[in-house]
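This document opens with one chain alone, in structure tokens, the form predicted alone.
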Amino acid sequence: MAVGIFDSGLGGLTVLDAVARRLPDTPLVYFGDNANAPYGVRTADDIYDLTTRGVQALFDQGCDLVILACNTASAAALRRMQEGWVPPGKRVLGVFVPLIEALTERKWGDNSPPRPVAVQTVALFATPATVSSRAFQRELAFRAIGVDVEAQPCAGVVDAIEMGDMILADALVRSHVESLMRRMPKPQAAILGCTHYPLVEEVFREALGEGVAVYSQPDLVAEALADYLARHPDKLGTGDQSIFLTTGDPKSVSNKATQFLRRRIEFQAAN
């Protein structure tokens, strides 16, 4: 009874790893659209088309529930998918909700009016497409008031991580943090708004300095998924084994994925 996890590339493996630890008996079907990564510089229509294609492949594998482990897809495509594309009996969820639940200390089912929260200044680090969508700010506004969000488009970080150039990724992270902190010198919290960023989370923490609460997605998403499945067991699909699919070269993607997770991952070509 499999759950699908979609990402534009390899970043979603950070979510898959956390979900596998939290729900070890649940088969997971991962779809990485590596041939078209990164999404962060694409148009909203392009992101929507690519995301629906990948999610449909996961539905075809027997998944009734798919997690968009890609902030860019969650920001640019999720609402449009939920409003007019997702078939009856299927569900597609994004990765913003668990972050905002943690930041505001409110459950998403709490539909009371937005109210002041403890955190007043937030630094958001994300891809250019996620930043330009303002999806995080829009969703946050449904639950909290008085929060100042300063967003930094982190161009190049995903590309460097996907290429395995962690020296370049490190340098880019430090540059982007410095750029944001010139505009917001003392954020109370920092949101790592891309599932690739946990791979360089320690660099973000070091660059931000002490006193900044850093919110990273994998464990938050895994816990939220466990809670969701406990309440909606009918959304466990018919798939019965874990599979890794890619639109890229399976051998190359498998080798990179193995480096990221430090355990052997074997991808196969998506049909």
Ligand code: DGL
Second form
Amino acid sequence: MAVGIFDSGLGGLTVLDAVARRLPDTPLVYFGDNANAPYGVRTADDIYDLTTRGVQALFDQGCDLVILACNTASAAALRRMQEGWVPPGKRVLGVFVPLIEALTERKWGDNSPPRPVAVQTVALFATPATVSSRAFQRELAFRAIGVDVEAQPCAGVVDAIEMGDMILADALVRSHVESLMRRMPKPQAAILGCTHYPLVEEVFREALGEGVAVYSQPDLVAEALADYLARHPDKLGTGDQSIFLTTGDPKSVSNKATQFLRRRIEFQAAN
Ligand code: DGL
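Same protein, different state: after the form predicted alone, show the form predicted together with the ligand.
Shown next: the complete complex, the earlier chain at its head.
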């Protein structure tokens, strides 16, 4: 009954951690494509090829449902995967929708036409590939009108986190926030649109200052997944063990993951 969680690297662990707290009895199989991270500077074709390979590895582990805990893959590859690649009986879900539902205060499955919502100015922080896909704005336009989105491609932040250089990650976050706030000085809300960013969420909050509502994905995705599984219990696959797979060096990835999650995580090599 395992659920698969995919990311280009360490960021999806922020989602895994929230899911493990929300659904403690559900085995989770994690796939981090650390050898190929970051995805955020790659082409859409490249992201599609790498993502389908990783998701296939999760299907092979007995997962029928895979969460793309990666905004870049959700933005650049998910629709193409859902339209022509996902095999019958399997399901792949992204991480944008729960976030946008929370921002627009819409309930799951509310398909009424887009309408004005409380929040009108939104700062979006994401990888260059996510920002240039405009997937966030597209999903938002299905639900809300009159929302001004200012997006900041946060080059370098994922690389710094993957290298474990948190001083560099901190400095880059501050400079990206400063740069966005020169264009939009008082956003009502800020979206952390990359699953690596909750690892530096405090830095974002500090740099944004008080009065900006920060939307971060892990808890929102965990809640949406719990809701989805309650309605689709058949999507709990046959896998019965929690395992962590990486295309990178298992020892170094395990050490960084342990440091981030503050509990021992042992990765094994993905074949
Ligand atoms: N965690 C991925 C995301 O949510 C990072 C992508 C990357 O590897 O650049 O977008």
